[in-house]
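Coming up is one lone chain in structure tokens, specifically the form predicted alone.
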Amino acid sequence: MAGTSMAAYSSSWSTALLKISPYTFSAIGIAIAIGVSVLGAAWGIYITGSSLIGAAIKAPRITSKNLISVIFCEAVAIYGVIVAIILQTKLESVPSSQIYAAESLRAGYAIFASGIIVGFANLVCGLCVGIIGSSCALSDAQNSSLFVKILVIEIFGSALGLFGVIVGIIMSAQATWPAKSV
């Protein structure tokens, strides 16, 4: 093996996330975004609707009207929905030998972010609804006057998802794919 020369191959994590490619990432994001705010919702109604049916069982009156919970925790769902239709419209086609150039791995990235900041702050506050929603449930099987006032901090709750959802379209703005050359 003395006349024989080895090519050296860089095996670190820069050299490796630089070879996959920037749709591949965009389409994680884009997955990251919808699927992790279906699953926030998902376990906000799960913590909500539990309470809710075991406290309807000492007040059947609290059932209808703290569904409004279960609505906030769904809402949650339809951010991540539309977080994922938007990210899905930046996405443009690139010649193949531009797919690798900085602005297309920018692009890439930037809605690799975008879904993954909008897909767990829509986990984080589907939790959030779920939990205050499980309490107002709860005290207002006790307490018909506290309904209103749990619910107005529980829609202070659900503002955290559209936090999570601008600051998603405000980071998708950084996705601009190389102009087609003619």
Contents of the next structure:
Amino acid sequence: MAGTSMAAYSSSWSTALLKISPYTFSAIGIAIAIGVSVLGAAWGIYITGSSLIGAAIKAPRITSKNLISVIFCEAVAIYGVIVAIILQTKLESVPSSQIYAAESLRAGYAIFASGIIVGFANLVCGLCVGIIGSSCALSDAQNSSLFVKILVIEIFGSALGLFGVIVGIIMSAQATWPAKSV
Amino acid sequence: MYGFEAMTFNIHGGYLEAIVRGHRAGLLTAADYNNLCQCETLDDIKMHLSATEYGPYLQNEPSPLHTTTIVEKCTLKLVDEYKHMLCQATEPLSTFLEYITYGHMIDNVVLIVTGTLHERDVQELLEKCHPLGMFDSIATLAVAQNMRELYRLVLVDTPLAPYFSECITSEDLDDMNIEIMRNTLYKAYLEDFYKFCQKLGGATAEIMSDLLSFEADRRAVNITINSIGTELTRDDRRKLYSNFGLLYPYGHEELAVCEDIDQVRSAMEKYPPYQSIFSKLSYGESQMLDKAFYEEEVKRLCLAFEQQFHYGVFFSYMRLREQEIRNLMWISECVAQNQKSRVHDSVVFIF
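Form predicted alone already given; the form predicted together with the partner chain follows:
Entire complex below, previous chain first.
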């Protein structure tokens, strides 16, 4: 407790980092949670969508079944939105004397980490599902018995995003700000 | 980075790759070929083909069909598909697609120059040219008297211009020089295409270098066999071999000094991929060599479809279609000339 707030003119990096408000970290965490998740979802949708459209010209029967790949990519964006909403409900105001208290910093960092976890897990999940969805559309156009088998691979791929959401929510559940009355 | 093309390939190439794979699904299968081989007349062939994707192209043809009509209409289908893909493509795919047609351009140039040498009519020659290799000033080729004029008048404006630097001489055009010119142009074209694919990198470079190396090696063997017994010197022969491929450089050294087919065979048997081709032929026989090479080529072309997110599928599809058109031509000729027993001599099944 002694080293944090009273070392006013020390010029080390650790002091600089500790002087960043926990609200900054929280806000950036929430932004990354939604922003990078949506990036992953969009990337996945365009990878799968371009192949699906081209393949559907010669094999129109594949369109309705292969929309599942697009839906799996979209789910990744929804995870990002849900976690961002949960994270922003965790934000509370603390009195200005408490902003740099250890408890506040801990809460800020927890929300930041939760946002990064969810954002990047959804980014790679969206990419993965998108690439598999593209291959799925092309294989289904050639041989329709392959669709269900490749769908199983996609389901395993979309579980990656779910892992990220679970850990992110656990992380943010213990983000408790210090009580108002000191 | 090799392996991460999946993340960005579909931005520009995803739609066209899916289209070309859809076209591949329309290639004739072994069952179709079996039906066609059992046809009695060209009208039967037309009837069987109307159930495949060639239907719309053949249905308006009047009844006494010729084999050239069938081949022409099937080629027209290939040209339509190619032009559709070329319109939709962006760089570098559009350059890649154009590279695929330069081989046909070279063949057309040689066809017109040879035909003019033998006093044929230009219009008749233009009709025989392959449509994929046409360019604007092609009719002017008939005017040129030697290679320098050929270059200066016509070819300097075409994509073939950079390939001419090795064969501009002031000699007059005669049959031997024209064949040498054809092979020199083709050598320069293959090397240029190879370098272009290497520059693209990734899976495209790997798959295309395998396919182009096979092409270069096959041409080296064909040049060797065709020049046995002619006046082509060993040095001239060596100058026609491309400088890439499995046979480069030691295989070329051996092939350059070959004087008959058995020496060619012993030179090629040192290379495992070609040993299996040559082991199918009995000693002293070279007629089946073409078919063996075609079969090996088709096998490699089909393998290119196993990977996604590269440009090799476009090259592969064009070549497979050309093989299919060759098959249809052979079948039609056998049926038209009533020699159906020979029909399986030269048909290469694709699937």
